[in-house]
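Below, in structure tokens: the form predicted alone, a single chain.
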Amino acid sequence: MTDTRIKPIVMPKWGLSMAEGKVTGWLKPEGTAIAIGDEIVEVETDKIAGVVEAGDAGVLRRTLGTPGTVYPVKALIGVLADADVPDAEIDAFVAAFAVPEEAGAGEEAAGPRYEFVDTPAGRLRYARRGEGEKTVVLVHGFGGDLDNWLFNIDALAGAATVYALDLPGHGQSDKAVGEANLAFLSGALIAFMDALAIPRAHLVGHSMGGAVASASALEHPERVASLALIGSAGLGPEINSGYTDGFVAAGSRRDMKPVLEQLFHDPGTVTRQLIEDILKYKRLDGVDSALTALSANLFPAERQTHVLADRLKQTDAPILVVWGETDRVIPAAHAGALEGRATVEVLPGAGHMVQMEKSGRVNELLLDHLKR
């Protein structure tokens, strides 16, 4: 019988494609009392560096993951236990621990990581997780893709059927972006929902994706059960065009690295592999023209073309607004644009990619939002 006073800390699975991760450093020493949500250990994947937060409370009795070492998903890297649990019982727990079968080949056999659907806006890539009664659609930002939700999609899948798509011009979706305006992107989102027979969904949008979700809610209110806007465009006029223009112009690792570092509170979050993956995407046919057109039409000269806050105040759907306090792309002050109409939370220690840097808290907020 399992001793419930002993809780494993395992290598997390962040997103559909993660198979292993590298422990880069422990943030707490052995013997530290840990509360739920405390940041315990830093992990680096082939996509990004992140922090594992405690899902249980207890004392950190073992730090098994060696910094610099790669471990498979769900491998035991640490142990939490009540202070009165004997060391011998913890040793026995460690010796008996086995990586769950579903963390390996069985999960790969369960189905494809990504799928594609043909729509009037082109062929779009997406991921689907969960089987819940509610439906959530995750919409990424400028230059991003569905992997921007790798710390969130599985957490939300416990409460809903969750879709994350690559917008036109992004990821592995078709690169044509029509007139490269908000109406086209919003239409593409609704076309995606039509193609997959999604009558109504909770839309979660990050950055440009927040403006896309907002426009969809304004033009098709019957299709939107709620809005969650994360570091969202469309709530105020200012934007750091140095980021969007820099992203479009960067063609080398040296140029791209400082651009991507603007996305995070901790610039060290940007890995070499993340930079290489984005440069590889940017070399695809059609990407340069798509991003250039979108940047010029949506974010010219440090301004946002569309400010939707006043119109959103007149809508009926529940709205959640989440921001990183040190956002260097879109000012955190924009979070107050819907004050009184929306639930608003600004998270310290996070930048523009707050859904990655503070994924535990963001997931809590989203799950609570879905209950409304």
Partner chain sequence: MSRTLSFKLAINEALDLEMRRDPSVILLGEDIVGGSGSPGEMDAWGGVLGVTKGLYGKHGNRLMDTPLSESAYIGAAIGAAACGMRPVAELMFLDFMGVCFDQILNQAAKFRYMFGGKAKTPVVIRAMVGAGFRAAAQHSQMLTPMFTHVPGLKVVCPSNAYDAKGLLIQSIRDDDPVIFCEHKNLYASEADVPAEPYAIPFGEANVVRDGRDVTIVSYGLTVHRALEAAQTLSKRSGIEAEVIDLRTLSPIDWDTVIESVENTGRLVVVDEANPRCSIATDVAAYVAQQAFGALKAAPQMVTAPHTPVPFSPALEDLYIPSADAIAAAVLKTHPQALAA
Second form
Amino acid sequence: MTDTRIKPIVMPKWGLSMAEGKVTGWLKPEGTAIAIGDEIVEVETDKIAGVVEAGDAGVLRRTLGTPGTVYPVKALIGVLADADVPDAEIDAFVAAFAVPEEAGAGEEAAGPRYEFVDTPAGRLRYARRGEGEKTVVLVHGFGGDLDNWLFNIDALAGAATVYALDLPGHGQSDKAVGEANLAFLSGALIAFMDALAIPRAHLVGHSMGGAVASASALEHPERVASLALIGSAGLGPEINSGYTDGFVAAGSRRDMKPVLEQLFHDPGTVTRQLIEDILKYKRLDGVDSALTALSANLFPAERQTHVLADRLKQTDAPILVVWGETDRVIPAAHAGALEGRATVEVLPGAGHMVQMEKSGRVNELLLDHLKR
Amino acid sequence: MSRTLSFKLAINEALDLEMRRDPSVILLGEDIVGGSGSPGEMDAWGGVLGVTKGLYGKHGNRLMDTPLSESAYIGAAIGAAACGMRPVAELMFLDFMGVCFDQILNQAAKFRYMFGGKAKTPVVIRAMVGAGFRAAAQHSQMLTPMFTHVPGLKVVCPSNAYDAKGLLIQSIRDDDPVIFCEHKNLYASEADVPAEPYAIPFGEANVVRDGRDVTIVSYGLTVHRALEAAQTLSKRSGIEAEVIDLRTLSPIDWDTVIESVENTGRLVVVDEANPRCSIATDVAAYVAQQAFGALKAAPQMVTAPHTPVPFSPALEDLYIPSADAIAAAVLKTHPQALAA
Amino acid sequence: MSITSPMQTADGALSNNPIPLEKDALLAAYRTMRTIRDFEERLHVEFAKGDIPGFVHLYAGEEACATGIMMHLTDSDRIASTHRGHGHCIAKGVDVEEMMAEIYGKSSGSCRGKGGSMHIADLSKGMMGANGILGAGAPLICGAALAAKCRGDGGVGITFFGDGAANQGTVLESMNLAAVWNLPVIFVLENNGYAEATSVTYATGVDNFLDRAHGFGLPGVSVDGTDFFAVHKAAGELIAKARAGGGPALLECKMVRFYGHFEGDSQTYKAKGENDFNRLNRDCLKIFADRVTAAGIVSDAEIALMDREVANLIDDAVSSAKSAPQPTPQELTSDVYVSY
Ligand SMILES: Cc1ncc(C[n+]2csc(CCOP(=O)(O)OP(=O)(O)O)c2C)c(N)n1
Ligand SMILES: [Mg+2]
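Could you drop in the structure for the form predicted in complex with the partner chain? We only have the form predicted alone so far.
Whole complex next, starting from this chain.
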């Protein structure tokens, strides 16, 4: 029996490696009317704490997931339904719900999670999802990696072929960063597209990745179908060097935690595993010198070396600008730099990692943007 | 690139990468190549358990089989280190410290201090530790406390393949003498290990499980027993244990231990060493002194008994701290849970 | 194969070869020996005043050995010394003022006052340390020689040990190791007839130490250690051979200890008149001076001038050591590690 008026809320799959998650708390009590995008329930994985946003509208009829309990991905943790659906039908729906876990898990375990490609800018790691006609390339920020798109890549994959790469010096890509400047990184992005025979793509850049995407669009307008700039560098002079310098300097869990907390509106998002993953990256040979050189060249002393807003205004490709209102790394005021030229959205309750903290809304904006 | 690798191969890889990076890294030890001077093949063994197997083919004479003279070759490694090399000497079993301890205790450990800061001795002494291998009293001890006691030495004892590689690379790059303890029963254990070289700083404990009710501190093999106990406790008693893997015993990360005990108010230290003057007594005493006010119960110690390591499997299995013993110790810090 | 030398003589007999050294070298040799002698005799006096802390073992009477050997070495050659190490230090070029300050435990000492008489070292001069552990230098010098061999820099290592330390396993293990690895090491046995209060004849199973060397496949040479020229020639040959890849050797220097084992030793185990006899007949300095003056190469006036210069040097060293500042309390905990 499939009642389209009954909508399951399931344990989400955030990123390629997530197999289970823990319900940490319901943000809405049973009986609340829910709109699409409303935050319903908090979930924590070993990597990150996040919020499940409603993908459907309806009344929250059941909160099945018990706080503190771990559920496999796609397990039923709640039910949305119209107010007039009888309780008996909902109970029947719950009883009949089958977790389609095994198929998904098995398939992913078999296939490679990540791939590598050799480019003139070194060997770069990337992930690829979806088979759409349009091509999207996701470009993370300083010190980040492709997992920064954990909550976005699958949502976009329905509408496009989506690539997320690790920039040189980052993630599991080669750690050499050439001159350690913006030209090298945007050259690497174009080299990545060349190597994978991507003639033209919609570039989505976060933070430093936004500046990389912008520079690529300025240098190679024919390769860039549109730009989406999220909490982006390159739109104004200010930047919180306390964050970038702190990130470069921190070598221990205790030093890293307060640094990472600056990334999020809700510092509780930073889990032990998130810190440990970043420390593991930072311990790799070559990372320290890559990050030190990049930050010295791109963000010396509270200043961004490249402000590209005026030049971007002269270009033609559609631009979307998204910011988290409480961004503590690059001020949300920079979102205004392309006012008039770009679609601009500043989202409340989100910090620098707005694409993680408000993934539902950001994904919506990106999908709309791709349609243009 | 990250892939699953065994503890043993992680060590092999760390040695390989560092030998490639730094020509002053050389390896000495008994049968670390195997076949020297014999009519058959070289690299016949690669150490008694094959940890260095294959390195001879890559680095040739930078690996040297030694005569069975621990004093001479451990001392030679120390002397070479004082003269600018970065030797990694394998002392097969740490139990054999008895025949070469002077070179470690009175030479390597003291040069820097005794010579007024004008010497450095970047030597690594790798050795197997730990019970559970049916290797009996002279090949099974956890002698970490003996070395931790000595100023001038650094003592490392990883619990997993990822840490083993990163800590060994750090040991080789470190400018002080390092005793690198490899639990022989962890050699086969696997973890995600990046292929690239990376160094884990010393004195940085790893919190391997979050918990609010009790802090379990351990290192080496017993970290896994502590985790097992934590899972059981969570299921059976709803007690959430924070588990700390010290990773390095000298230096030791007191801050992480104290911070955790301040949150949980309870401490259980698990140490595979004999109980007297052990890592367990050390941690318990330190916490009692520094965080007495935070403690809601007496610190508990779970250690091997005050006996040599027995041979009979029936006895040896009783010797190593078990998950059950750890869980029982945790319950002692929670009298109300015991009563319930 | 053993090297035989025309200077292999019984105790006391002087070689009568033509003097093989230029005048400058002779003056340098005399200056070194005189410096050691004055240094030690002055320590004997100062020690009795109670200003010098700890154990002091004097090298007086043995100067020809250190000097005859060290003249063949450069700063990049390494030596490992003994508890009776002042002579080795001076002959290897360690600064005399810093040595004196070290013995007084002052912060201007070679080791900032943290080593003392038994641990004076200066790695920049290739002096890897006096050593309070008998026989400990032998493995270390194998390591130094191994480092030289790995780098192919032609460096050699010299380890000194007494007739007592000759019975340490480390020395014997090291002779084998050096033979197995064909290391450029010279094992220098300083046979002064006593280990503390025990005679060499009592404590040694073989009549001739060279048999020990032969037992390990090493060539060995025994010389009269009171004869600078005998030591110089034999050492020169062995060192040149080792430098050229010819492998290790044992050099036994038979000599006399003018003072007790350490300062404060009543020396009742010695024969009546033994010290007086040695001072009269077996004083290496006197023997040297007599020969070079008799040969007309060095004048009495030149000897007298040098004696005055050395006396001034030692005076200065003592007064500056006495007035040098004590180490600060912070020095207690510094330089245990390079980083911790
Ligand atoms: C391992 C060790 N055992 C014992 C001692 C105590 N000790 C110091 S010097 C000495 C005698 C050494 O005799 P020898 O080697 O002939 O040297 P000498 O004093 O005659 O120069 C002894 C027993 C020591 N320092 N180290
Ligand atoms: Mg003697």
